[in-house]
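The data below hold one chain only, encoded as structure tokens and taken in the form predicted on its own.
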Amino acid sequence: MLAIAILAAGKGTRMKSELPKVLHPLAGKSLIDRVLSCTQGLKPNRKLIVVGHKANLVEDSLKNYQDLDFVLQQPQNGTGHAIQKLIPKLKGFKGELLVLNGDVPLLEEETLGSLIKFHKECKASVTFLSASLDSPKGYGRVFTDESGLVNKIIEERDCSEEQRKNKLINAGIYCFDWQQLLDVIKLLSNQNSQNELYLTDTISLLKKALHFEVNNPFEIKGINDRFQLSECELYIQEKLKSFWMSKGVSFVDPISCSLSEDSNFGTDVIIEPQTHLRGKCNIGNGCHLGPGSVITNSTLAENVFAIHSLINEATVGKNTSIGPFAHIRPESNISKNSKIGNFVEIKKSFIGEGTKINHLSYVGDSTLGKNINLGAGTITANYDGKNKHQTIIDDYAKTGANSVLVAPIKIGSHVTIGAGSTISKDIPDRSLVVERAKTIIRTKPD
């Protein structure tokens, strides 16, 4: 049996934020999301989240997860106190308790699996992750006897100068035999510099305490401030970009770009400087993105070119050109061989194959057929002040510059609309329509 407890009650004062520390985003996911993600393959029987500061926000952020038990720690009197709060929830439980921290987001599932396996094989009372660091500042120090058993962990603020020279540190990730922990957890004292109950004090009270040293110390990096958050962001981004470059993606200036972990790329993709992919993105072979583009939760087929543009929750067909300075908004579907040009905004619309919207246009709540050409400044006036209305334009239609189509409206196939027209009624197929006010010229008297 395995129970997992994630400690997420702290405020995180060094973040200087109204947001609980564990909800700060890292490469598109909150810190606590990342911690939960690395436990999925462990198949725990119980998952408990210890909450405290702004508990309602933390709970709301995790509402899509199944089978989470929330445990309120109020006030927050240390990590030992947090585990004491689990006792009623784990009544009758027999097995291992894995204790994680909500602000240590880079742990790998494989590392946790190895920790649990080592703990069981050694029949330990507790096994915790450790690391040897050249600069161990800020971490509790681990002290062992000649046989390798851990005698104690001393928090840095409670260490003597000599003890601080020890480079073996405690990562704060524990695997306990729950029944043995129950025997000692109530014996903790707050006689320390913080006047708190330290979970680390259980180490000296348990029969067999072991440490398990991680291969990659960066995995156990905790986040206490925004500088450490940025270090972890850089680590994730470097890892992602290195992976995709090995798969055939080129970054002209990798350091200026960012990816989400849910981004997928084909081969021969070129990503120019200052280009960012967020959420779940699927990018086809031969796409050329940027410079200066932001693509969010979108699918781009092969050979799409997108320069200085925003594409959000949209689908773009192959051999399509977007931008510069185009804005493709949610629920837009742009078919293959199309052109969405400079300063064009598309919102919740279907754009047919081969259609061109080259300049300064707005198309909203519309369905456009194939091989349509919208002239510069064509606007679909879809909003009447209360409701949105549909515009339908059939195949091979053309609009002149500065045309306004007042929805709801249907423009037939092979229709030509003269420049400067404001059209507010349906137009039949194969028509020429011009609607303008009569020009009046009056000369000024001398």
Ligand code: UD1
The other form holds:
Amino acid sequence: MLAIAILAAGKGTRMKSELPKVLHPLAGKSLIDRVLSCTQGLKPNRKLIVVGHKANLVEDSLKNYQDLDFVLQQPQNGTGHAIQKLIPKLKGFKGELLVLNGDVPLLEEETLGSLIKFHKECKASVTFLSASLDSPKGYGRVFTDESGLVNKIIEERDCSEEQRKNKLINAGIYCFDWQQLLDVIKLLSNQNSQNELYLTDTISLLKKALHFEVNNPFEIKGINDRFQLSECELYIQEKLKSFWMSKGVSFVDPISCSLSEDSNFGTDVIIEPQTHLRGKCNIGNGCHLGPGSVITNSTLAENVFAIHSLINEATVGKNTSIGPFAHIRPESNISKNSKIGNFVEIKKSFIGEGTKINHLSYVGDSTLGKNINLGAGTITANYDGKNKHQTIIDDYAKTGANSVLVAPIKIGSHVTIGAGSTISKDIPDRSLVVERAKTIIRTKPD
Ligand code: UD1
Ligand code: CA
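Condition change, the form predicted on its own to the form predicted together with this ligand:
Shown next: the complete complex, the earlier chain at its head.
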């Protein structure tokens, strides 16, 4: 049997934040979410999350997961105290308890699998992940005897100057034999610099303590402050960009761009500086994004061009050009070969093939057919102060500059609207319409 416990009750004082540490995002995903998702393939029988500081916020953030058992630790008297809180929950449980720190987010599932395997093969009481770091600052140091068994872990703040020189650190990821841990977990004392119960003190109380050294020290990087958070962000970003470069995506200035792990790209995509992809994006072959575009949860077909624009929860067909300075808002579907130009906002609308909305327009709650041309400054007036209304424009219609279409309204196909018109009636197919006050010209008196 395998139980997993994630320690996530701490405040994260060193983050200097209102937000609990484990909820800080890394490439768009919270630390705790990352820790939890790397355990999915291990198929544990139990999943326990120790929460305490702002427990509700942490619980809420994980509501998409099933089978989580939240354990409240109040007050937070250290990592050993957190594990004591599991005792009633794990009554009768036999097997391995895998303990994960909620602030170690880059762990790979494969490493956890190897840790458990090694632990079982060695019949150890506990095996924990360790690493040899050039700068071990902030971590507990691991002390072993000649045979390789671990004697003790000493927290950095409790180390002597000599002990601090030890570069072998505790990663905060442990595989315990639960029965044996149960015998010693109640014996912890708080005689240390933080007056807390340290889980690490169980190591010297257990019969056979082993450590399992990881090859890639980044994998076990703990996040205690915002500096470490930014180092991890950089690490993830570099990894993602190198991966996509190897698949045929060019970055003109990679350092200024960021990607999400859930984004996919075709080949020959060019990403210009200051361009960011967030959430789940699918980008087709030959797209040219940026400079200065932010694309979130959207799908772009082949050869879409998007310069200095925001595209959010939208779909864009092939050969379409967006921007500069366009804002495509959620539930918009822009068909192929169309053009959404300078300072244009599209919201919750369908735009047909080959339609052009080139300058200074707002199109909301609308359905536009194909090959339409909206003149500069055409606005769909969709809101009456209370409700939103629909605008329908049929194929081949043309609106003059500064047309206002007061919704609900339907403009027929092949209609031409004269510049400066405010239209609030449906217009039948193939009409020419203009609504404009008469021009009055008088000679001024001297
Ligand atoms: C801990 C280890 C240290 C190790 C390091 C690895 C201890 C005593 N020290 O130190 O040896 O090198 O992790 O990153 O365990 N937490 C609770 N309840 C508490 C206190 C903490 O749930 O009462 C949680 C925190 O939310 C956090 C995790 O435990 O996710 C680790 O706590 P933290 O205070 O960051 O421990 P470190 O000082 O980093
Ligand atoms: Ca930590």
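Being a predicted model, the structure only gives us computed values, none of them experimental. For the two forms, the rigid core is made up of the largest set of C-alpha atoms that agree within 1.5 Å on superposition. Numbering follows the first chain given and starts at 1. Shifts are known only where both forms have a C-alpha.
Checklist line | Moved runs of 3+ residues, each with a C-alpha displacement of 2 angstroms or more between these two forms on the rigid core | finding: Shifted segment: only 440-444.
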